[in-house]
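Given as structure tokens, the chain that follows is alone and in the form predicted on its own.
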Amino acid sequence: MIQKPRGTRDFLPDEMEARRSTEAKMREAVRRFGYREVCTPEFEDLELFTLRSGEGIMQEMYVFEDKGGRKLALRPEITAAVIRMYINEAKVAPKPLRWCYFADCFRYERPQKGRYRQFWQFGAELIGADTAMADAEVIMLASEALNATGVTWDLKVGHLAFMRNLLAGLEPAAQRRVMAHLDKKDFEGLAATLEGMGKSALNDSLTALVECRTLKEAFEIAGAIPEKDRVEQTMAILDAAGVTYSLNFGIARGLDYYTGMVFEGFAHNLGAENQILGGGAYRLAHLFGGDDVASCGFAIGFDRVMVSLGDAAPAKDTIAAIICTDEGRSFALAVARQFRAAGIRAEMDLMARGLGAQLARASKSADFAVVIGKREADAGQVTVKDLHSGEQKTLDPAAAVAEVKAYRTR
């Protein structure tokens, strides 16, 4: 029997609607602040991903060449693809742009609870606004998105000029070691890897602007930056918006790809793998023979929201079955189509099967009966049976519809 690919998934009908359900208040979300969706294709010539994290992010790909010998590889994220985009079809359009997507992604690792080979993102993207008020939007937009779909979660936001401060007398390498263990909260690793670089008096500041959690005692550690002003009006934008979250200034990851705000997202359930959102302020375009654009972005791990909702799955559509015995089949088509007209999904037998056989099926999946024989197609009448109570009552198609409807409030 031939199984499914490692690392890939089969979603039956309840998981995919809860799926769906969720996406769309996700969709929603974004939606209201003026955020369109974009598409991208799912292979992109791989020298896109290795531009921006070098040839060893290949281990980690699906990688393969085409017909013509074109090296191309399914796309790892959809970051780099949507600002490929930007300077294909849109360097010249009116800016900001403010785009969204939700698509699949495809990475060779390990799989695990949470992570797979092949995922879903949902995200945004804001290009041409390079202010403290388009740094806190996307914060926004990524809470608003999150909060939308029910998972409980906390949010870390930062900055990376203060790090950036402290290690400015590093080269590239050695900064990026130092971030490998202030990523993994290897404190232990820091001491090591700084006394190694004869840069132990680091050791402290690094990690007491980890531990920091207020601005006041970020600058101190920090030092004068010329971020400043930029990071108290983004701070106090969020604050008048309402937004809950917590400073974090050990956010470490991406320092030479991300140029200033950082944050993440963690849900409150799911262990050590609880990472669901990661976003900051990016400039990527010029790496790609565009221009050098301010950006700002997210992007959600859409499965580990789905695992973190678990049993809370959205209410299920309202089903009703339609039963009907051979004389009344005209009638019964006339009136299923009344209800899925009204967006009620209704169910006709396609089995051939008698009266009871029809009610003991529709007792295992739907909410209502609506029994039409030769007695209720004459009169223009239908007999409804809720199959949860055992209540029935004989009404004309409309009324019918009406009483189905009212249940799906209740």
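Positions refer to the first chain, counted from 1. Just so it is clear, the structure is predicted and the values come from calculations on it, not from any experiment. Only the largest set of C-alpha atoms that superpose within 1.5 Å between the two forms is called the rigid core. First, how it differs from the form predicted together with histidyl-adenosine monophosphate (HAM).
Here Ala267 does not count as shifted, since its C-alpha moves by less than 2 Å between the two forms after the core is aligned. Asn147 is not among the residues whose C-alpha shifts by 2 Å or more between the two forms once the rigid core is aligned; its shift stays under 2 Å. Once the rigid core is used as the reference frame, the Cα position of Ala240 differs between the two forms by less than 2 Å.
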The other form holds:
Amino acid sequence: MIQKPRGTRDFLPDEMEARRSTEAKMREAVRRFGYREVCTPEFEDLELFTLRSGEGIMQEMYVFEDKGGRKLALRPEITAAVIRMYINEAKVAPKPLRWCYFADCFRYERPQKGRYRQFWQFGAELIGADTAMADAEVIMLASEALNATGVTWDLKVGHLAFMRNLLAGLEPAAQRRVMAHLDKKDFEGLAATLEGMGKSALNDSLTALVECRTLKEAFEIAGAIPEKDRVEQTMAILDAAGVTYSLNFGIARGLDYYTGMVFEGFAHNLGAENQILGGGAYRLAHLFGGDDVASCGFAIGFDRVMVSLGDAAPAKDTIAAIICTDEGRSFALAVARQFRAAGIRAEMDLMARGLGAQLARASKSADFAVVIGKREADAGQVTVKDLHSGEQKTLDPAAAVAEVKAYRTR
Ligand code: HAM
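Now the other one: the form predicted together with histidyl-adenosine monophosphate (HAM), given that the block above is the form predicted on its own.
Okay, now the whole complex, with that chain kicking things off.
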């Protein structure tokens, strides 16, 4: 028997319905902020991701050569692709651009619960605005999108300027190594790396920075940073907007393109893979041959949201089984059409089963049986049976439609 590739999943209809319903809530949340959906290719030139995405991502990438000898990669994330698209298609569009996406990504990671080789990100990119208000809008947006799903989670907001100020004396490659330890919260590795660089003195200030929870302390530890006003303004806007968050200056982010404000979200009820959100301000466009446009965005780990929601995932669609005898079939076809026109899922027997067998089958998966025998067909009525409670009523088709439609809301 052929199995699906390691780290991938199949989704049966119940699960797909729960996923689509959660996705719709996120879409609606970002729509209300004016974000519009974009779509990029599933694979891109390898170079798009090797230019600035960072060591970690590069090691996890699915890379292949096509028949024309082009080096391609399955997208490990969407941000780089969106910025490439911005340069190719929308460079002259009025700024800012508010774009969102829901798409699958591929990373060759060690699979476990909440960590997959194919996973979905719901994200947004705000392109061409470089203000505290822009930083804050993206955080608000991520927050609204996650809250709309019903997950319980914590938001942590930081800014790279503090860490970068402390690391200013190190070469860029050394800075990246230190930040990779911080991203993984690997403090032993951090101490060893700093010792190897002869920079053990940095260990105390970095640890203090990671632990501090107020702007005042962070400024004391990191010293004067040019972004001070911007950071203060961003946090003031978040406070005014009623966003719940805590400050965390240990956020280093796994990707290399971030330049300023950064944030992450963590689900309350998940274990090791509890990070459900990551984002921040970044610059990528200039690396891909465009102008040096400031951008800010986030991606929500959609699959982790679904794991976190678990049984709290949305209820599935109502199903009405339209059950009929041969004499009732013509009327039943019209009734089924009426149910479908009202947006209700209506299924008819395809197996030439008798009434009893149709009812038995319906009771396994449908919520209602709408029974049409000769008597009902002659009277222009249907018998609606609630398959959960057993209650049944004889109604005309319009009333039956209303009855079934009201089911999920009663
Ligand atoms: P990221 O933190 O690498 O950021 O990924 C975003 C989210 O995707 C993570 O917080 C996590 O929930 C989810 N995720 C990552 N890897 C996996 C996996 N193997 N299985 C399941 N879920 C996973 C980015 O990708 C950036 N592009 C975010 C961004 C957008 N920054 C600016 N704009």
